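Take a look at this single chain, the form predicted alone, given in structure tokens.
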Amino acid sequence: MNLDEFLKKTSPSWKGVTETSELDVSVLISHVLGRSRTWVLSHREHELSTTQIQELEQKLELYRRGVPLPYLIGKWEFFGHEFFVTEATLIPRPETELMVEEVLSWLEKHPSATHVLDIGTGSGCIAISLALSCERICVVASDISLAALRVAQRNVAKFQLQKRVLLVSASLLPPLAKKFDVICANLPYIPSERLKRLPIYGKEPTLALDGGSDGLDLYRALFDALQPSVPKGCLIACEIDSAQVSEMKTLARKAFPEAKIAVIKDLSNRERLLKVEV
């Protein structure tokens, strides 16, 4: 059987099942094949071997129930970089670049600054794509997550980065006395109950997503813990839901009562970043 053979005989089971349902699954493709998107989409008419069949049409099925793409194919680019995912990490973001671009930005003028501490670190995409684009900094990277620990140890030596980005099972703050010159935190943010009735729900990991009553609970635990310990001149940078920015501001001017506190837009013109420089 071609590959054109294979798309025709298999498109009712797939077609539809998300909004990009074509290109998802040329990306499956060209990632069982070996080759490039531009490859498959221009030899329609290889001969695909039985493994090929096999490994494209059990991974189909669990398209079509609803296992996310970058799951399927155990991968996804962030920053411009490629990480290792797994149903243990969330599905790096494309509006979550944008911690890593005002932290970069921070970092770019105040040139002492050098450790920096990523809570929930996950996959570690944000821990790793600042020390890959900060070559002078060091980053603690935190997560509750043995399994999701596991997957950022995986990508920390892809990037050959051992000696500068140090992986710590830990709920919230490390159990280091290391005094942080930025604090990242993409906390779970969403309300229990919203997040039972978003598509993503059951799909990607609840603990990496489900942020209490209204949200809030593991910000309200993070500010309490930060308040004694952060030393002055401190950026904190937290990702936050549009919905939750007066609370968050709230949150943060209580801890620290003589910080400058700003939020930041996405690329959707969504309120999506908490900046809080002590």
Ligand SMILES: C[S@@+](CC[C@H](N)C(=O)[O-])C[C@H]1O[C@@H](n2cnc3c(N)ncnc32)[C@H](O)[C@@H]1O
Second form
Amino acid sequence: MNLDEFLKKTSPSWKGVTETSELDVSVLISHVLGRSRTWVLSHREHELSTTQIQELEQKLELYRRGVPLPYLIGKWEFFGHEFFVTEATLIPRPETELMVEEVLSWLEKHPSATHVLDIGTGSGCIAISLALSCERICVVASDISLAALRVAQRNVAKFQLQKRVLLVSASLLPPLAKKFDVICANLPYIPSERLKRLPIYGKEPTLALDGGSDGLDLYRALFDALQPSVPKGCLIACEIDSAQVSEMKTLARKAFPEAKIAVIKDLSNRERLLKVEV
Ligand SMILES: C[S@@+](CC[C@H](N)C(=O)[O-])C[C@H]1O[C@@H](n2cnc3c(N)ncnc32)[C@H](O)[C@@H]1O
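Okay, that is the form predicted alone; can I get the form predicted together with this ligand now?
Complete assembly follows, chain above in first position.
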């Protein structure tokens, strides 16, 4: 069977599964065939092997059942780099690139800053993107999920950052004596009841998304833990939902009454990042 025949035969089962099903399936095919998407689109006459047909049918069935594309191809792009992802990690989101951009621009203005902590690192996308763009920094990247840390480890090795990105298993603050210049946190912040109504519920790890009744359980605990130990001059950057701005500002102000607090909007013009300069 050639590619054209395969697509004609299978399309009724996957067309319309998502708004981007045609694009998704071309990405899936390009992954299975090990060819570019452009090649796939221009080689409809290509004869598929039995193994390729079986693998494609298997993946299309999972796709039809709602498994997100990044998990089917095992990788996803973030900040211009390709990261391994599995069902143990959140799929890196474009809006999180704002955190990387803001931290990099802060690091540029603070040339003596060298130690960064990334709490809830997941695939390691924030920690690794920072380390790749700023060669002088060392990043401690922590997560409560060992399965996520194993994926982050693969990414650290892929980018050969073993000497500058240290992975640590911990809940919130790792027990390190080190004082950090920057603390990044993209912790789960979706309110539990709201999460249950979202299409991503059950498809990406609940541990990475569920922030408790108002979504701020983890940030509340984080600011409590940070308050006694963060030195003056440190930047704390937290990804949030726009509905949480006022409560997050209150939390930050309570922990650090003298801090400079700012909220940055993402590309969709939604308030997304809380920056606290202690
Ligand atoms: C929203 S995901 C962010 C993942 C990654 N940093 C990103 O931006 O794509 C939140 C991460 O926090 C981790 N996490 C959840 N509870 C935690 C806790 N108490 N301490 C540390 N990490 C936690 C989850 O396992 C998950 O990897």
